[in-house]
Every structure is written in structure tokens, then in C-alpha cells.
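What follows is one chain in C-alpha cells, specifically the form predicted alone.
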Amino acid sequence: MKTKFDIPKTVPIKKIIVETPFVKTFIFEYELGARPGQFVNLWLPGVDEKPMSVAYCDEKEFWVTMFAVGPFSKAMHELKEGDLVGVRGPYGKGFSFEKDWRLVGMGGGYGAAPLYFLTVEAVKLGCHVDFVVGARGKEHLLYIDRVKKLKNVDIHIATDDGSVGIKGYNTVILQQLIEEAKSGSSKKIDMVYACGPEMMMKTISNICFEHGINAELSVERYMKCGFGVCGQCSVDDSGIRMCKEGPVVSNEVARKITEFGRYHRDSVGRVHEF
């Protein structure tokens, strides 16, 4: 029997927010019921259907933040408020967190958007969040102003050109936070979360492994069905389906994925190295 998760629901775009010259946030007035870390499939008839991370969700609406890089996302950027988009989901395994934890969210590029959703929900449970973002420059930073409005959140920024925050990678900030926690000058870190370029996440994986800190990583792969049937997003050598057992996996699981941080496969299974 088909369910609402299998058949696209036609939903109008309620609002479009221009984040940067390259990024837009699409707000849909639809009760998706997603959890932080999950994704939704968006469908444009005659164009394509693509999985997109959920940047925010409540009882009335959900957000998707999108960089215009390919045919689908560029077509989305041409849409206007009121235009219709097919929606399926939510799908996948999301982030896990508990009351009063200290969390470190590591966002690279537009990976900051789904970490915003995590941060919103975590602070409701009394968690303290270190929101760490990295970008090429000031003009590529996302969600900073929204995060500043949240309680119990410290923002840390790294940019390649040094236009905001430290000059360099956000993983340098992670190292500093870990060292402070280990020295006792700050609270113990309960979990590190990462969403963004895979090579960034591989570095985060190594850092957390070396220091014995729990981490969860959002590992993207080419997804088609979204609910574990087609096998397109299965990874070497475990065969884990990233749309079902992922996209969020523990660091222990990520480190067992042979291709993690090395290569990924395209729509026909060809290997593409990072």
C-alpha cells in the first residue's frame, strides 16, 4: 500500500529567502514531521527529483536551503513564491542528542543549514551548543544571524580568506574546543556533529577518534528512492543504505565505510575520488 511518504505531495512555496547570491531558502507550509538530520525528496516534473536536507521544521512548515549548482537546483532557483513543488518524506536517520548535553556542530558551506535545525531542537532540551561554521569567505556564511538569536549557543567562524573569524579551517576550532574541555576549562563535550564536504568530515572523524569523543556525521550519497529499495546509495564494503541507515551515522560506522573520505559513486555506479 502506498503512503504519503511514497507519493509526492504537491506543495506551494510559501516564501523564498535569498541567503547569498548563490543560495536560497525555500519555505513550504506543510507539516512534514522531520527530525534534525533527516532529508526530503523534492520533485520538479520534467526536471528531476533530488534529496535535500531539512534546514528547519515545525508543526506548520519546513525549510530547505539550496545552493544552485546543478540542473535541478538551478531550476529551483528560478521558481517564485506560490509555485508548486512535489514533496516526499521525511526520510533517513537523523541526529541523536539528550537533555543538557554539550554539543559541537561542525558545518561546512551549506552544511550549516541542517545544523541550525539540530541547534534549535537541542536548546529546547537545555543543551549548550558550540556552532562552528567554515566557509570560503564572509559572503558564503549561512544562518549566522538566525543562530545568534538562540540561547545557550556560542558561534565560532572560520573562513579561508580570513574575512570573518579565524583564517583557515573550522577543524582548527574543533581542536581548540576539545583541548579546552580536556583541560577542564570548559564543560565536557558529549557529541560532535558534522555536515558538509566529506574531506572536512573525514578530518573531524579522525580528530574525534583520536580524542575518544563521540561523533555523528551526515554522509551524503547518490539517492534515488529515498526509502531503501533501489540500493543506489549503498556504500562499500558494508552495503549500508545511506537513505535508510543514514544519512547520519556514528563515527564508528563511518570509519568502517571503505569509501568514506576517499570516493563516492555517481548515478550509474562509477567511482569518483574526492
Contents of the next structure:
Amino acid sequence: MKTKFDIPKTVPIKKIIVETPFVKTFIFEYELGARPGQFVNLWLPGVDEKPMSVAYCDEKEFWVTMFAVGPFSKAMHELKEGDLVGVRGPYGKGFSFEKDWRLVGMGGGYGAAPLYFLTVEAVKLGCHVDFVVGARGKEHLLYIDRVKKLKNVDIHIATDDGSVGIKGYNTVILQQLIEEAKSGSSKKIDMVYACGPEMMMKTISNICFEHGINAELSVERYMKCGFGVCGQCSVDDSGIRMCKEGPVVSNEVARKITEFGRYHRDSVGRVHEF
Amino acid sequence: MNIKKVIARGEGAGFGFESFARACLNSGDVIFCEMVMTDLKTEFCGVKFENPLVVASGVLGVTGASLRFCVENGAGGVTTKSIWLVEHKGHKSPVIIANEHYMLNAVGVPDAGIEKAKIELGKYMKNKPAPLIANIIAGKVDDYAEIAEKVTELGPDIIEVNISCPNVEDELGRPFACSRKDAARVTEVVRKRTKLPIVIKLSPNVESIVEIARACVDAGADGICAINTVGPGMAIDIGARAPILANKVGGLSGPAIKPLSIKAVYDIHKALPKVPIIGTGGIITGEDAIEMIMAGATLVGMGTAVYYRDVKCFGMAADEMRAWCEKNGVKSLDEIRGAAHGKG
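Now that the form predicted alone has been shown, please provide the structure of the form predicted in complex with the partner chain.
Now the complete complex, all chains and molecules, led by this one.
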């Protein structure tokens, strides 16, 4: 039996970056060993513990980008560099890619952060990445400046208010990229990756299915243990666990998740429609 | 001419025989063949299970689909997460921590209540893949009666009554399983409201689990499930200088508690040899399950095994049980049930 350790270990925050008035990135000096698409459980003693996407990870540190939306993230935003946060993980299945691929990363809102990590790792393997983000407006865009510094990446932006990029959904951009690739004016798309609001991912799932393009989607569900025991994040009808068989699933698997794009469950297991 | 004996075991035994017999025919040897095929089929309270390994309550039991997923991975039966009459909020996180030796949990028995159970169990009952044990819980004796009646209507095979959760207590601040009187009262009211077999899940954190078991059986229980988690215990983060679980304390389970669960089952079986037992607590492998059956269990609950070996633990343990039995010439688990009581 291999050594297992799933007890949070407190680590000081090395650095806090203010991204926007409501978004901060927390950097921890800790060898997490996460792959793009995996998540980490962060514990704030006396407050709560929550699963968070990993926005970047190398041998020395990992990053988590967080919007101050609930009691946990608001409490995180109150912290200073040097404060302790419990860490356990990494958990879940991440994104898959191979060298020299053409990737299209579809990020909705804060979904851009994990796709940044994917982009960093993919370009190292000689991949080309179309980094497609959608946000409410210019002030909500994340990670664009960091992505700009990477080679072999094209950035495409869509905003609800049209303050930057095209006005509308980022899925319109995906349609265009697919049309171009199909017509032969650009390279074949090997895989589309999506992270963001479920209705956006549902649309992406449909588009990729119609065009016969492979896709991987990060499906978020209420999680507790993170290691596949509590059953909180099991989805209908297959019963697979998003903390273990997910959160990243292939489009084939996503399309067999009957609740995908329809409903999810809360902390007591009750169903809520999207 | 030589006289030879051959024992063929398990799947492919027939094929092995044939080739061996042909070789012997050519040499003119005489052979005696014995074929061992182990059947793990188990009957518990009149309910038939393909194998004795059941999903313990609290693990992968939030939804009907999740329970089906366990059967697909080899479980012989499933137990729901504890069902409350009305919504019961769990604790804040962290609710579960674990390492290679143990698991510590204080999930707080969250559940949306009987209406949600109706939906989820309905999904499981449709083309039911394996027997269903519905685990019920309540904070008051009268509520146990009502939840028992309502759950019975959903059509499970067995009702398991959780009176031993260390996170839920009676008005005196202790689980019902801590006193003979409380345990018997709960058993009595449930008995009156259902014709289904009832199994009472007991706590190891008592002076004499045997006396509590006896009180439950006298009050009408058909079987006993032993044991619930041990403790409670605590883990402190030395950096934060604070307990890690949000509830501060939690029930201990996993490999570390197996000697306790084995002894509890051994003691109960010794005192009440006719009472069928679901033995649970730190059972990870097929050998662990055999050990539990030798202590006297009929069914074997597995929970933390999902952490150590993932959901495929059920099928793996069933295969290991079959392999052990075939190697040791055991054709049916009835041959070894309570075997440890014969010696020492």
C-alpha cells in the first residue's frame, strides 16, 4: 500500500497579488505536484475548507486565484502574506494533451486561471494555444497579461458589455476558430478545453460534438473529501465522482452525465437546477 | 503406475483438469480429482447477496447512482447514507482527513430528508442491481418510528438503524447506542413500524457492546451491525495550533480500528450465536473480510477501503476472498463463519 497523506498541512502565504478589486492570487511555497486541471483543498482554520483550481504550479510554488464571493473566499481576501493556510492535494483528474498539438482553451470568468496553467504547460511541449476568454467586462478579465508573455499563444476576448474584444459570448469565437480550421486556413484543432460556467460548457460540448472535435471539460460539483469517499460529487446517471473521475472529463463522458447543464446538488445532496 | 491427486481451483478449473487428465492417461497414472469452486453467495436476514461485501453507510451513499456505481465495482449490497426525516445540515469542512493508518471524520450526517431519499432510492430501486440496506437516523426516539415507517414504503430490503453516530447525540449528550435502555427503546419503536428486517448499528465506545446488542435483540432487532467509528478522536495542526476537523473531533475508522471491530464481532457472536452480524471497521482486503467472517460476521461492511483502494476495492476483495477460499478448499463461507470460536 503506497503512503497516503490527506491531512491539511499549514503553509504560509508567500505572496498575494491583487488582480482586480475582487480577485486576488495567493502564492504558496509548497511542492504540490499538481497538473493543469487538478484542484487543491485550502483550509482556513476556524472558517472552512474549499476545493480550488490550481492556477499555476511548479517545483517551488503553486498559485490559486480567488474571487471574493462567499464567507471562505472573503476571509481569504482578509489574509496577509505570511498567514497560514492549510493545504491538501492535489486532487482529481487534470487536462490531457500531447506535444505539438493545437489547443483551444475556453475560459469563462474565473475559469481563465486553470487554463493559464494548461497553456504554460502545453506550450512547453511545443503546442499552439488559442486562449479564448469570456468575461462580463474589461475589469473582470484575468491572466491576459501573463498569457501575452507566452509564445505560441493567440488571445481572443469576448465581453458581455463589449468593453474589450467582441461583444457577446466566447463560444462565438470558438465557432469561428472551428470554421477556419475546417476550411484549411488554419491548423487542425486537436482538443478544446473548457473551464467556466456550466451553461457555457454545455454550449461548448454541443459545438464540439457537432463538429466532431475532441474536448475536455472541467465539471464542478459540491465536494467534501476530495478523495472519492463521501459521494457528495457523484453525478447522474453513471455515479462517477467529479473529485476522482473528474473534474476534467472528456466530452464523451460529459455527454453521458445526464445532469450536465441541467442540475447539481448542494451540501445535503438536494438537487438544484441551473 | 502412480496414484495422484489433483485439486483444481476456481475459474478454468475444468480446463486444467482436462489437460492434466490427458497427460495422466498417456502415462497410465490413476488420478483423483477434486474441484473447488467457491460461491460467495450469502444470505442475511432472509435477503440474498451475491457476495457478503456491502458498502458501509456514509460512503458513496448520497445518491442512487453512486450506490449503483459501487455495485458495478463489485459490491454485493449497498447501504445508504443515514436518512433523516427532514433536512439535517452537516458540519463545516474539513470533515474528513485520512492517512495510511486511519481516517477521521465528522461529516455531521448531512441529508436533505425523506423526500430526497424517495427520489434517490427510487433511482436505485429501478432494476435494483443488489440488495439495498436503508440506514436511518433521528435525534428523538419518536422520530425513529416515523422515519422507519416512511423508509419502509420506499422498498429497501433491510433497515439499518444508526444509533451510534458520535456526531449526533441524545438529550443527555450521548448516542443512543451508549445505553441499553435507549438502544432498546429505539429498537422497539422501529420494530412496531416495519415488517422489514432491522439491524441496529452499534458503537464500540461503550463498556459492553455485547450487552447493548443483547438489549437490541431482546427488543426485536433481527441483526446487529458492528462497529460504528471509534473515539471520537482529534488531530491538531501544529502550525495553526488548532484542531483540523471543523467539528474538532471525529469518528476514527480505517485499518487502525480493525482489531477493535474484529473483537466486537467476535464477542457479539459468542454471546448471541444465532444473531446475524454485519461486521465493519477497517476491512480493506479479502483476507480482512475472511477474518471478519471467522469472527462471526455474515455480511462485511466496507467504507474506508474506498479511500485505500478506490471504488474497485469491492471487486478486488471479492476476488481475494474467492482465491483464498479456493486455495484452502472452502466452497462456501458458511464453512468458515465463526471459525475462530472453535480454537484458542
